[in-house]
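Starting off, we have a lone chain in the form predicted alone, written out as structure tokens.
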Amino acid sequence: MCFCSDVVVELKNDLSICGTLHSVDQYLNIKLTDISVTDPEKYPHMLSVKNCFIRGSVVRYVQLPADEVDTQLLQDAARKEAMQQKQ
């Protein structure tokens, strides 16, 4: 699945990188490509980097742009959801 959008990926031991999303698949494994670190002077060695895969289980957060979610959509769902746990 490819998306290719702009995204912020927050890790667990505090790193952020940003790249291009190419791919994810359904353990939150991510595909990143044209990457930068948030804060370089900290991890100096990610500089050189340019592409990433990112295992699911260390990612803390991944941060969207707002106008590619549409939250129509998710609202949507969990009133859906929601009724049917009161039933």
The other form holds:
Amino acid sequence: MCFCSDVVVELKNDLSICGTLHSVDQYLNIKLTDISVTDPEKYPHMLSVKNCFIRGSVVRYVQLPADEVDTQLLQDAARKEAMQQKQ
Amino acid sequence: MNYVPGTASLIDDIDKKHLVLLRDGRTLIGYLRSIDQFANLVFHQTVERIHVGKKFGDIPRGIFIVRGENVVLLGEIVSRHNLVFTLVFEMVRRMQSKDIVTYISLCPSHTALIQL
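Target state, the form predicted together with its partner chain; input state, the form predicted alone:
So here's everything in the complex, that chain up top.
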């Protein structure tokens, strides 16, 4: 099992990709840089790929390092968003 | 995919060689020529790569239009030749930056390595 400095994106096809989060868009499409495939290298064709674009619709999970997330701030922001949505 | 800076966009990937993984498990490699907001892609000089263990075979496919919903992942392929060239250049640069000058003198009877 290998862990990345940034995120691990688990896809619906069970492929897990380690990488640095570069950017995200409104569809939650993800761009990762310096990628590596975690778990067994069952996918040899990814060797020459360093950066990738992942379509939001195929993402199952995005694993973030716990210490990099300010959960309190996140909770407050989510609460504010929910209030705005209600109005 | 819009033009707001900082958001994920495929605009900079156009005309570059890419590998696309499709939902049915296929791998296509080609030059990305066109994109849209659904991640529909137009590939040029496409090749379908089939892997068997460590070996692979390429089937030339021409021009491909991939419907966005079938796209799993799109990755830029960095040409291996460029990498090799960069590596050699790096080695030479490192040698240049060092103050150690190495002379190798060859004699019929012995080989001497002199460092200044």
